[in-house]
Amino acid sequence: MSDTEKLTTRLERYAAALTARDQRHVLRFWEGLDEPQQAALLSDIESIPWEIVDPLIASHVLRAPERTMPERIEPAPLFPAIPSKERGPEYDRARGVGRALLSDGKVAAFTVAGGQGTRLGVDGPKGCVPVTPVGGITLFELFAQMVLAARKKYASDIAWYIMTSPDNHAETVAFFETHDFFGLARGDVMFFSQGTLPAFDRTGKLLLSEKHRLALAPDGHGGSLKALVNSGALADMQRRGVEVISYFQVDNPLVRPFDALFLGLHAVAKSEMSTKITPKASDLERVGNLCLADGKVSMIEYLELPEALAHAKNDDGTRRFDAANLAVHLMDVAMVERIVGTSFELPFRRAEKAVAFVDERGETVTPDAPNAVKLEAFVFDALPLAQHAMLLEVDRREEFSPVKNASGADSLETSHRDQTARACRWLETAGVDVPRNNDGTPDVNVCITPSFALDAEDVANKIKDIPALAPGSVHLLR
């Protein structure tokens, strides 16, 4: 059978079903397309999953459903940052667990990598950026470190598995190989691109890109769940024998991937998915809110969360609901599997978004204003689906810096000026002296790369090889 014969018999195919949804507008250029914009268009078409799309279109195309609150919003338990003098031997028992799983193989990482850098001005992968205050170090650099300096730490085969999407998985890869993976074994790192889902105007019709491609969106950081089973990742996870997934986002460097206490009481406490928080910055902090509803741990967004419980204060004049996701999160394998296994059991949410378009004359259409309907599921959403969740306190300033925009908040100056911070903590918890102005800020610019220490207690092992930090120097412990 010819290239062309293929063509029309795939045509065949996927036109019967466009024509049976009312979708069939989507094939209007075909006559005007050369054969591999045909292919390329038939690609998406065949992408498309319709048994999760035909209900989502009745039921958060066409309208936006309705969020249903819990009847009960309580503030969830947690494990605190700094705990009591009785539960100090528990948390010593968990960080031994946790180094435990380490070294038998039974973690592995998991970055969420899909973004670009365009808010940074940077066009290529998020993590493709440079992010230290000192030294130009990568993203992408700082978390091979990380796993490298982890697996000689607990002597053990750490993989590390990327997920990308469809925009940046040939540069992100490309990348990698340019820098010989950092120094990793290419086979402890594994690449795959997140899922998509075609884009909707607001009666239910798919959009045009281009004459020749669909307007295909990435189906939110929930989907990552699907890759690992899509991909097979999960089942290179099974072969390995790892039991715990420790997943986090690309954009934040102070990220702790292989905290042993955070490991070991999520296994103490018989979870299968485990987040950290940290206490918000404000009643209305624009970030998601870790509570109980209805008995299960379930995440609240910012908008979501009645302003009457966001301002609720304890008795000792606390804020009640004090729980910020930092999207930092332990999952257990056989939970993925569960989960995602034979159907995807996420929900779906609904995002207007201002996509560009081509319109019937075939002409690209770039809207201003939110045109289109986007369905995006998110990973927080795994954690009511969880026989047990659990939730640990930590230190934003140790752990939480991310980098999103250019200026003002979560940028590069931000991040650069936490990074610095940190290492300064850890160098005088080590016994180093470090100058500071009057206001008490550095006056030292100092980055501790995780291959010259993954935390504090890395730091004051290597005492010996930290230099005396004079006022105004600059440093890159590595």
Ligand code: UTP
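Okay, that's the form predicted on its own, but what's the structure of the form predicted in complex with ligand UTP?
Next comes a single chain, given without company.
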């Protein structure tokens, strides 16, 4: 069969499915496309999982889905950041268990890097953005250093899995190639792409991003569970003897993926999925709330938490619902295998977004207000499916300063500030004098790379390698 015949056969197969769904408009420019373009359009159409999409158009695109709110919302039990005196030994024991998990090779790092990073607005994958206050080290290199340092510290073959999306996969892999995998062995880093779903206009019609391309978007970080299975990454983990997946997002340079306490408490509490939380900055902070919903640990988005509950206080005046999601999770390999099975999907949520599209005249329209509906699954929706879920409170300043926006909150500027502040705290804990301004902010610019220290304890062990910090000086400790 010639290439043209093959294309015609494929076209016939998919044209019927499109006609039946009143979506034939995506073939509107077919006659004017060259063969590679026709092939690209057909591949996009072939990628649509109609069995998932058909019901979602009715339930999530044509209208906002009905959310059934839990009958009972209660604060979830959690391990506090600082244990009481009585619980101190429990935390020490857990640290030992966590260290053993790391040295026995039972933990793998997992970065979700398939997002589009529209708010930051940089070209290319977010992981390639230089992010440190000194030295311009990229997010991917920082995480690579964390993996290398943990491999050394725990004398263990820790592997790293990175989820991309079709749009940034090739560029992500090329970035690692160019940098010789930052010193990691190629066999210890596995990339795989997540799935995509089409974007729709509000009448449920597929959008074209070009005359020969559908507007497709990654299916959310919740797509990671299915992608772990479909890509063979989960099987690879099983082959290596990995039992716990340390999940983190690509945009948080303060993340601590090899936290022995978190890992140990996860194991001791027999949790299948665990989450780090932090006290909220205000009652109505725009963060997800970890709660008990009808008895199950669940994430309730800030818009969905009834305002009375958001403002509720305990007898001692503290906030009753005070567990903000930091998007740092541990997931058992066995849980992912169990809940994904062969076809299970986490629930999809509807997001209204501004999506550029080609109109019926073939012209590109770039709207500045939401015109389209995207469907995304969220990884925290796996929490209520865990047989047991555990929450650990951490100090936000120590573990979370994501780079989401081009300016303002959660930007490079705030992240630089927070990275420097943490480095200075670690140095002071180790007994180093840090010059400070009158308002208490550090009067030095200092970056502690993961190769130098993974935590404050490592800094204390390197004290002889730390120079005196003169006011106004700049240091890259690596």
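The structure displayed is predicted, hence computed values, not measured ones. Think of the rigid core as the biggest set of C-alphas that the two forms share within 1.5 Å after superposition. Numbering follows the first chain given and starts at 1.
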Exercise for the section: Look at P370 and decide if its Cα position differs by 2 Å or more between these two forms after superposing on the rigid core. Expected result: yes
Problem - Rigid core fit then K85 CA moved by 2 Å or more between these two forms - result: no
Problem - Is_shifted D201 between these two forms (CA, 2 Å cut-off, rigid core) - result: yes
